[in-house]
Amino acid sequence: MKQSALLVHPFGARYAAALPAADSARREARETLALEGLPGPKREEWRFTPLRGLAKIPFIPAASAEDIDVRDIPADVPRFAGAVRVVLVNGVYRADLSDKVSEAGLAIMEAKTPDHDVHAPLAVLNAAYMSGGVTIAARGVVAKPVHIVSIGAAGAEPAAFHPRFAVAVAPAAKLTVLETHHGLPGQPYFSNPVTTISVGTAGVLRRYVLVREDSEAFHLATTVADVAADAKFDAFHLGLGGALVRQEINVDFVGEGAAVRLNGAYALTGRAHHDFTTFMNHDMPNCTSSQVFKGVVDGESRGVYQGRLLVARHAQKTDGQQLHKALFLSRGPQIDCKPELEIYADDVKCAHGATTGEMDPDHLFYLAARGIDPQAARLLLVQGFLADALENVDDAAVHDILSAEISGWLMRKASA
């Protein structure tokens, strides 16, 4: 890798000095980080999401910020009725704010060291300065869902934290996880979570992610998932807040008959930037993947979708679909869309599509003709556009939670 494709990072000697002595794995990751830096704009998969702003901020480890005191869960964190709630503050598991686990077949443990070697630029940073996290294991059909609440906060100085999440679903087991990320106002903070997922043979995992960080926050998330034979992995990601957000999701098909649905939506205003980058590695025959992402952009915001689908020569009977739709609410924002198909097998059914456009004036006229004022009409059309994306959310309770979050975003936008 050429040095010109890299950025010097702010996580150097001063940052490390505020942390306990590193073990061998962390030292090795720090050496790699010192050599490689952060990905720069000349690295193809990062050219739409520059990290220059992040690289200039002198972050301190959140764990060493003595003036941070989060005693209660913020009132605006959604309640997931009947779920086992697991709370992290600045990447550290908080047993005092979390529920006790008594559900059969479910185990939740505090993560202390990286359990998986993830080959991604921000995962190296995570391994170098991992701050905590949780490991979730499902050994049967788990009736109660799990709600992970991640709260970010900074004190007098900008703070960074690097949690590690691991979700393991045993063969024939079933689990639902809702993961919500929230922030407290103040100094900028940087959340750099890495999630490893394993879905065993004939297992089922439904994972839903909401990112609603503070308006000054950085959130760069990396997910890697292995999906075994006849397993199902159903995921939905919703992005509604944060200054710079990137959700990178990489999926490996490791058994025949695996099925993955990876969908999402984002709604942006101001100067917010949100990047969905996905990679579907079809390395087994008779597997399916479906991706549908929808976005709404306003102000000077920027939405990014990069979806790469790789079909190996022996992965016959692959069915892989990609679709991205974006709606412009004004002339100031920007959309970058880059779907890719790399296919080496000949018996496949793969396709991708992308559309962008402004609001249909005929739809606005139709609503105005029925006495709805223009502002309310625009909000109704935006809500309908995003509500259509939520049709991919099968869990009714999660659907209601995410729908309420979208309504809240629209209300905040209307009152701004």
Given for the second form:
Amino acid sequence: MKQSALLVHPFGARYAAALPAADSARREARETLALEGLPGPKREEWRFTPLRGLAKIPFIPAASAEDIDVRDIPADVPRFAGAVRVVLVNGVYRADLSDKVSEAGLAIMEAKTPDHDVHAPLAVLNAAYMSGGVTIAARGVVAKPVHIVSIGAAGAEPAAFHPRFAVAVAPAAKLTVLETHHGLPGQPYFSNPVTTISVGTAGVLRRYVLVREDSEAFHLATTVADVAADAKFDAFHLGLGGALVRQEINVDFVGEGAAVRLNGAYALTGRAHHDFTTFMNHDMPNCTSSQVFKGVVDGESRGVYQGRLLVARHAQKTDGQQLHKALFLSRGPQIDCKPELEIYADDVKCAHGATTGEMDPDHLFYLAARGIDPQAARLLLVQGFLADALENVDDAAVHDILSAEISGWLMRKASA
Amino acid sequence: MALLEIKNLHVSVGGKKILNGISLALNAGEVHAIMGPNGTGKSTLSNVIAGRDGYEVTEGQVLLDGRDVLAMAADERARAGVFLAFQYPVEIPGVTTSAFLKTAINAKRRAEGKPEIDAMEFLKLVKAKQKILGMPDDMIKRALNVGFSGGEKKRAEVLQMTLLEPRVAILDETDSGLDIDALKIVSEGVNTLRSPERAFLIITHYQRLLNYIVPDHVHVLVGGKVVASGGKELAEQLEAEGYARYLSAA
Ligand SMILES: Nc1ncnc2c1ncn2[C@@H]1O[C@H](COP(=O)(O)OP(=O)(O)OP(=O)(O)O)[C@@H](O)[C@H]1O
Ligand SMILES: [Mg+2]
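Now the other one: the form predicted together with its partner chain, given that the block above is the form predicted alone.
Okay, now the whole complex, with that chain kicking things off.
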């Protein structure tokens, strides 16, 4: 590998030395990390989301900081009524803040060691320094949803943590998981979660992710999902905060007749950066994937959508759709949208679409003609644009939570 | 003084002259109807009064209670009491009809120095008005005009009008797209709003509407100009004869 592709980063010997001796899985990952490093600007998949800024910050492991003391769940963390709440602070499971599980078919265990091999570069970093995590297993129809709350906080020094989540849905089982990521203001923190998902034959997983990190925080999440025959994986991701956020989701179709929906929305102000990178690996016939991502960008923010769709030669009757829509609130932001369709089968239905634009003057006029002033009209239309994205959230309670989050974002923006 | 006065209005769009000196005076309490062939400038006139961008007023004035309407922003005009029921209401995804209505009602109340409408009061009010217009209750939960049928959109425009109680209401082909029963219902809705303080400008292609909403004056617009004015019998005459005689004169 060329030297120029490598990035000098703070996750080397000094970082490791602050932690207790590593187990073999972590040691192995550290060796890989030492060889491969973190992706530099020449790595195609990271071209739009440079890690230079992150690599310059002298992060210490959050676990080694003695001045971090989080005793309660912050008041602004949404409450998911009826859900089993699982709380992690700096990537470590906190039994004292979490609900006990006594739900038929549902098992939640603390994860201690990185037992899945995920090859994405940030997943290697995660495995090298895995902070903690949870494993969730569902059998049968699990009535209670699970709400994972991740709270990040640094002390006097910038701190990093690397949680690992595994979600396993047994054949014909059904589960809903909401994951919300938050943090405390102060020194920057870096959350580097990895989630491995498997949805068994005819299983159903609904996964909802809210990233509302502190405005100085970094959040680089990697998800890999295996979806078996006739299974459904329905996901929605909302990005509302953080200095640099990436939600990377890789889906492998491992059985026929599976249906995957990956939807999401983001809203950015100031210099915030948000990246959705997806990979749909259609390696089986008769599967469908649908993606709709919508972003609202203001200030000098930057939104990225990279959607790779690979349809193998034998993956006939694949239906793969992707759409990215961005709404500019000013002239300052930048959007990078890169659809990448590689199709080797001949009997498929695949398409991508992308639109970017400012607010529709006809919409603004309609509202003005009803006496609504321009500022209120714009607010209503931004809210509408984001609310429209939420149409894809089937769970009514989660819909309400995310809708309230969007209102909160609009209020913070209006008062900024 | 007339409630709404249009004086010698000349308007161009993209360098093309559309309105060629229109003068109309609507007194409080009156209903005026405008009829005219396609493309003669009826919607242009409505849009200019309501304040849509993209029109160049090269001459003339529009006054509401003697105030210069053309100097006001579109939202100000609406708060001052100008209402346009659109010929083609736009669909706005994601914005629920109820959020929109509440925002519009509160904008008006704020301008009048009144407190915001209470949530319960709002629902009660909207429900009552919807009932009169034969609209289902849950319509306001839907995104504004999205997927509404042609007739539903027109009813929704009239619903907005009854909620906002404007001083001058311009109805641009509100009857088109309405079925026979809806036409009656909507007309009754308009008639209940008729009052000595309010004026209407009703644009229509069909005399039938004017059987329900009986106008005080009827004007014929051809080539961006009022070529004839009269009473309600003028509409009957147009229905019978068409515009031929005005077209040849224009
Ligand atoms: N933005 C525009 N650009 C170019 N021409 C325009 C524009 N808006 C209106 N016009 C033209 O102005 C003329 C008048 O249009 P207008 O919509 O006012 O007619 P109308 O009388 O309302 O017709 P209809 O009965 O069909 O609704 C038409 O020839 C139309 O094409
Ligand atoms: Mg018209």
